[in-house]
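What follows is a single chain, given as structure tokens, in the form predicted alone.
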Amino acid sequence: MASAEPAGPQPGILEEVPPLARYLVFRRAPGTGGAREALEALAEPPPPNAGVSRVIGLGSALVRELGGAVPGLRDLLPASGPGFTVPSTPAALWIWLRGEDRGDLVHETRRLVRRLDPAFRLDDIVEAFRHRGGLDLTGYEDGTENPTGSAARAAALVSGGGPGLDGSSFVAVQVWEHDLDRFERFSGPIQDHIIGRRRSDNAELPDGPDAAHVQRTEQEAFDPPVFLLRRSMPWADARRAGLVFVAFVRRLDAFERHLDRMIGKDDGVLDHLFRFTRPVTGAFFWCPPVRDGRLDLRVLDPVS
């Protein structure tokens, strides 16, 4: 009898961002059961002819409700101060649909809503896309210093946690809303100093201010270095636009340390990004590993 394949990450975590995406957020429907059964149905991948792939994340409240235990999973703490607000908007389920055809994303959304009913209700949809090969809507390259290869796996994936945890990942998700009109009123040099790079060649500014985004979040500047695997994408609706910030990490404190630097928790220096953009959502999720082609949900079994 063949042994089961070792668990690994959900494939979309390590793959580059797709041309198109949809981010789905679900809440638990009050007074209903069937959450575990719905997740078991969700554990099967999309049909081969669906034209989409997906990454699935579970919120801390859902894991607790099901009696499971994921060490390190928690909710994002809200924060506010002069010039910034960081909201916390936890949810039961987060699904990143990835594809190349918007119609395929629409049909997969419909299929998921039916499959998760009545235990879960769709709360929000954010439409996202790849812009000019990987640029933010400001025109600056996103994720320039992303780790690759084995370094990406080390940054994003849990290891040494045991069966059901190894190969999983934590994800921090924030929808940032840009004021692009305000950003475009800044001169080119000021825009570069906000980001900390030259838009013309993506080179880091040698004299970038301490409040520039690159200087605030330079991964090697932490002691020890703190790496995130970013998979962010621009988004837009009829009136608004911005960036869906997505960072996969093996421990959530990696993202928290970056966010603390951005809001000047220790030194009072606020990231210049807040001059034109703001987060309107924020949540943490746990992305189960995959074993034999299905989500490995064994850690959701009640703890004895």
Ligand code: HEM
Given for the second form:
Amino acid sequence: MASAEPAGPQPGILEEVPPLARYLVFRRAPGTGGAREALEALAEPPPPNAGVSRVIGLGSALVRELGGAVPGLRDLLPASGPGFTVPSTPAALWIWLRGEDRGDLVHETRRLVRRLDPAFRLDDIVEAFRHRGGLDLTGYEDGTENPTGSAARAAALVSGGGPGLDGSSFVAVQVWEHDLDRFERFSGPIQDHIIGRRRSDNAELPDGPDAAHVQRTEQEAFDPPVFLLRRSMPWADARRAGLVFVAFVRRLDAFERHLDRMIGKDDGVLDHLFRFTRPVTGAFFWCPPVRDGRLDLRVLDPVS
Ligand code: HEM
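Switching forms now, from the form predicted alone to the form predicted in complex with the ligand, please provide the structure.
Then the entire complex follows, led off by the chain already shown.
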């Protein structure tokens, strides 16, 4: 069937981080059918008066179960060593609900849970927000070195993959839990050395240690450079808080290479971030493209 518009990314990937968000994680309910039909219902955007938008990602086991083929989609490998643990917590569906009004997020969540029942069950909700225009809860600006414009598209979007894949994206998602009391016990200069930037003016430290976070993850230090489109947001519940790290990439190895540097895979130098924060979840998803305003799910349909 001819399409009026070429496929493009889910808009929220390239847009600014919203004031409020909810991350919803669903699992497949065992012994139930109807997954493909439920996804079809999800392909429709939310009603215009819902006050929310969303980015949707599919996990590798779900894509496999449906007989689809998304080259490069896989699960995050867990890792651990002295001073760090990187868990892998794969899931069937990831939905980044974006809005400005918490009530709208609550109502859209209820609508989605109903639409996806009984094929998918809601496993987790993480409440996220923008802090002072784009700061991590430590007070450091997050996203400074993000690519923008055509560089953002090049970093985040699949191209040359063919219909159904072009305009899609892969996403790496990790909920990091901060120990803010511990962070606040470090002196200001030590805090700056952990991040590798000065909190007061966001300038990169000329003498940042090898283990400073921005030394570990400097995108241009790879040969060739490895860019991520980061769209992370602070999160909190009644007792805990941290950062939901979210990076959209055209290939998952872009994220893996940064993570390998953070855990010192080659040189044994562990990112100083692990001195006060740790990932408590971690998963990869594939974010289908959009065509004519709907998710384009054709790669899930076996070729006849
Ligand atoms: C608690 C978790 C994290 C926190 C609080 C954090 C915070 C920051 C901050 C404050 C910056 C400097 C400003 C900027 O360019 O955005 C930064 C840069 C960066 N971070 Fe993270 N980050 C976290 C996790 C990660 C993870 C898991 C990765 C990738 C595996 C990552 C990749 C990067 C990259 C690529 C940069 C830009 C470096 C450059 O090119 O200068 N970060 N992060």
